[in-house]
Amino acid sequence: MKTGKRLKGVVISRPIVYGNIAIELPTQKSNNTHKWTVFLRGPNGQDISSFIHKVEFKLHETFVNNNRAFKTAPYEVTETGWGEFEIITKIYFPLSSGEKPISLYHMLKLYPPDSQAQTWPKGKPVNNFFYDELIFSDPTEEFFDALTKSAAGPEIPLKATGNHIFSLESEAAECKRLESAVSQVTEKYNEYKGRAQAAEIEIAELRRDIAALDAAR
């Protein structure tokens, strides 16, 4: 029988995907313009219920029963509306885990980016997905079993497919984009730093010239 004893030195993580998908309603009989679904799930559709006790989605206060709770999968809420707002997704773990709840925050997105709004195909969903990993240090024996119960094979596939939004390939591409951005920022920083140093030298020279003129009077 497993106990509440913690496994010292053990660190284990589990990947999750959260966010929302939205699609414009073809006919608008009210002020609502979109149908949307907010969710929490495994990256490749893995069963994450073995280590999750409950998931709560806090919606805008204008919704009836704006705090939706789910103790079984799928962890998702589907609604209709017209406005974007912040959604809080709170994850509760089994009591035997000894872990505190974790809250995730994201903006509900209904509309495509401004740069693509004019060319966005009619009926194409707007996907607003986020990848994250839940990290547990020194888990209890019982919780460790729950965390490893559904872990089989690689969590993230090599290449993205229709069912797999995230992949090692896209992760590597994102790392390259970040490296490029850091390189550009560093280049600009060094450029402005050089300008600032040159300006400081020029200011010092002007001060010496002014001091020399004052002394010659």
Ligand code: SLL
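Each form is matched to the other, and the largest set of C-alpha atoms that superpose within 1.5 Å is called the rigid core. Numbering follows the first chain given and starts at 1. Note that this is a predicted model, so its numbers are computed, not measured. Compared with the form predicted in complex with this ligand:
- After superposition on the rigid core, the Cα atom of Ala69 is displaced by less than 2 Å between these two forms.
- Relative to the superposed core, Asp47 shifts its CA atom by less than 2 Å between these two forms.
- Shown in the overlay between these two forms, fitted on the rigid core, is a CA shift at Ile201 of 2 Å or greater.
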Given for the second form:
Amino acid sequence: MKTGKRLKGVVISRPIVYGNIAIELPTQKSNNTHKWTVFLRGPNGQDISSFIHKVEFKLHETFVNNNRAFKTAPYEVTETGWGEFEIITKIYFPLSSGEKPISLYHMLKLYPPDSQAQTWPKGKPVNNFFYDELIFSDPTEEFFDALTKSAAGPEIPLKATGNHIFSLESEAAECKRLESAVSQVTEKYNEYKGRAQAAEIEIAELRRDIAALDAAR
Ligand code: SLL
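Could you drop in the structure for the form predicted in complex with this ligand? We only have the form predicted alone so far.
Expanding to the full complex; the earlier chain stays at the top.
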């Protein structure tokens, strides 16, 4: 019989994707301008329910019953609304795991980033999602079994398809974006550094001129 004995020295992680997708409503019958879904799932559509007891999504208090709890997959809430706000996703693990709940904080995004607002095609969904890993140290035997139950197959797909929006490709594209941002910042930094150096030289020259004028008085 299993006893809640912990597997000392074992560290195990499970990938997750969480966030939201939103789309502008074509016809607005109320104040609500967007339809959105906030979700927690495996990046490759894996069944994560084998190691999750309950997921709660805490919405803004302007929503009726703003604490939405799910004991079975899919862990997601679809709503209509008008504003962006922070959603707290609290993950509870089975009692036999002895693990404390984990809270994830995510900003519900309805609008495209300012830099793309002008060119965003009408009706194109807005995404704001994150890849993360839940890490467990010294899991109980029972929890270890639950964690490894659905581990078959690649954990992150190569390409994004349908619901599997996080992929190795999207990760690589994000890395490229970050690299290009870093090189733009470095370029600007060097440009300003050069300008600052030139200004320093000019200041020194002017100081010398002032000193010479003062001496000649
Ligand atoms: C804002 N601080 O002002 C945020 C709050 C709240 C959004 C956003 C409710 C919809 C409904 C809704 O969308 N609340 O009650 O059906 O932007």
